[in-house]
Amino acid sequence: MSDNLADIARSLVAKGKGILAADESSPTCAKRFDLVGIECTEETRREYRELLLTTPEASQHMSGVIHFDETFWQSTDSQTFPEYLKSQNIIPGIKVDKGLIPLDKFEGEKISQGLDGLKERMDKYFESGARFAKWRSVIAIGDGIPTPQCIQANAFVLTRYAAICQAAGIVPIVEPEVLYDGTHTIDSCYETIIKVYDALFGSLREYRVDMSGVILKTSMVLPGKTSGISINYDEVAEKTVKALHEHLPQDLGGVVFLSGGQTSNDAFINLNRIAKLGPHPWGLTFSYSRALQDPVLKLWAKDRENKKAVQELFANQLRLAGAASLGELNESELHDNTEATKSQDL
């Protein structure tokens, strides 16, 4: 596996493959386990994630895995999870932000934290096998927000993180998530996303971050979940691609999408329609958590002994996402799935 940042970035967005976001914090994991009646302990979290990571067909459509710190140090019977993934030609990654705090004097807006001591943490993660990382900021749309100050503050934090990652030999995934929650229109989402892109990539350039070794993890351009406006897949694809093509640098290492509270079907179909509007200047794929895992977690909760069935379902979820990333998904293959996931984690 190459240690060149641009090579790693390209591998993460390789055709037909994408990234599993298995980086839910322990409190977030507890919420999801509670919904399906599973006790959330360190061992049940390890057991569930091992089931996903050791799925036999996973490497066909999974280029990388984002871990939470606890998971990064956990093991199968004989190998740490990063060691196991490397043996399967899957790149180990790590989430390194330490969550969100209020942006003082800006009601309803947040900023991410965790820069203190990040250099030392990144060096330790690199030595233990991590070759990419993720940092999430959030931008909410509402009455008078987002403010330019919130967008700029979060862009700066993402930039400092990205520079520290690259100095440690690790590809940064920068995630300025524009929240799907809200009553906003799709046009309001579009205007917000392009402001975020312009601020973020202007800041990355200003601080000399190597774009070829950066991946953007982004929301799609969507109407707010509580707006009463139905998702029009073709409109989502058109506006998302327009924002990407007109506001991202051509030399960017890649683009991955978050599912952000969409149903699995919506996340797959929207990605499929976006991919169909290519060619795109960069590799473009998925970095999904709930869109891949929701049905898998429910099946596991029903019968924890039937590991084969759970892994077969997860492999199929990856296959669907991989096909969607190529614009080759047979959308009629998807089963009815009208249950949206809960609001995004704040």
Ligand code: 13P
Contents of the next structure:
Amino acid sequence: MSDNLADIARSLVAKGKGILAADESSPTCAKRFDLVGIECTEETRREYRELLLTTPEASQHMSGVIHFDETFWQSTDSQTFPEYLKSQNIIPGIKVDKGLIPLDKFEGEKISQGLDGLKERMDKYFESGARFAKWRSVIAIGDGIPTPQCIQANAFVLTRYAAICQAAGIVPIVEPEVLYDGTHTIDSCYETIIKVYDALFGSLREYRVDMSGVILKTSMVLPGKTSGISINYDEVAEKTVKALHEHLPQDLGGVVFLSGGQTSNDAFINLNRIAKLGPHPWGLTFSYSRALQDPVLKLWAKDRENKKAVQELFANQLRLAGAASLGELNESELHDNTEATKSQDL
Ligand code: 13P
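Switching from the form predicted on its own: structure of the form predicted together with the ligand?
What follows is the whole complex; the chain from before opens it.
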């Protein structure tokens, strides 16, 4: 595997492959385990992640895995998870932000934290096999928000993080998540997302970050989850692609989507329709947590001993997402549209 940042970014968004986000913090993991009646301990978290990572043939559709710090240092019976992934030609990644705190003086808005000591942490992760990282900021849409100050402050933090990653030889995934939660319209989501892209990419350029070694992790352009407006897949695809094509640099290393609390089916179909509107100037694929994992976690909770069935289900989720990333998903293959898990770090 090349250590060149642009090569790593290209491998992460290689055709038909995408990223598993398995970087839920321990409290978020506890919420998700709680919902399905599993006790959340260090060992059950390890056991569950091991099941996902060691799924046979996962590398066909999984280019990389994002870990939470605890999981990054955990092991199968013979190798650390990053060593195991590397042996499977899957790139190990690490979430490095330290969560969200209120943006003082801006009611209802948040800023991400974790820059202090970041270079030292990145050097340690690099030594132990990480070749990409993720940092999540959150932008909420509501009455009078987001403010330009919130967008700008988060863009700056993401930029500092990205520059530090690149200095450590690690590809930064910059994730300014525009929340699906809310009663806003799809147009208001579109307007917010393009402001966020403009601020973020303006700032990344200004601070001389190498775009070819950056991946954007973005929300899709959606009507708010509690707006009462149902998702029109073609409209989501058209508005998402318009925002991307008109506001992202051509030389960006890649684009990946979060699922953000959509059902698995919605997240797969929306990605499929977005991919169909290509060609796109960058590799474009999934970096899902809930959309890939929700049905898998439920099955595991029901039948802890049946490792084979759980891994087969996960492999199928990856296959569906991989097909969607190529615009080749047979949408009639999707079954019941189960309610997405609501728990996320807010
Ligand atoms: P979801 O796909 O569940 O939104 O998670 C992706 C992610 O990594 C959010 O930071």
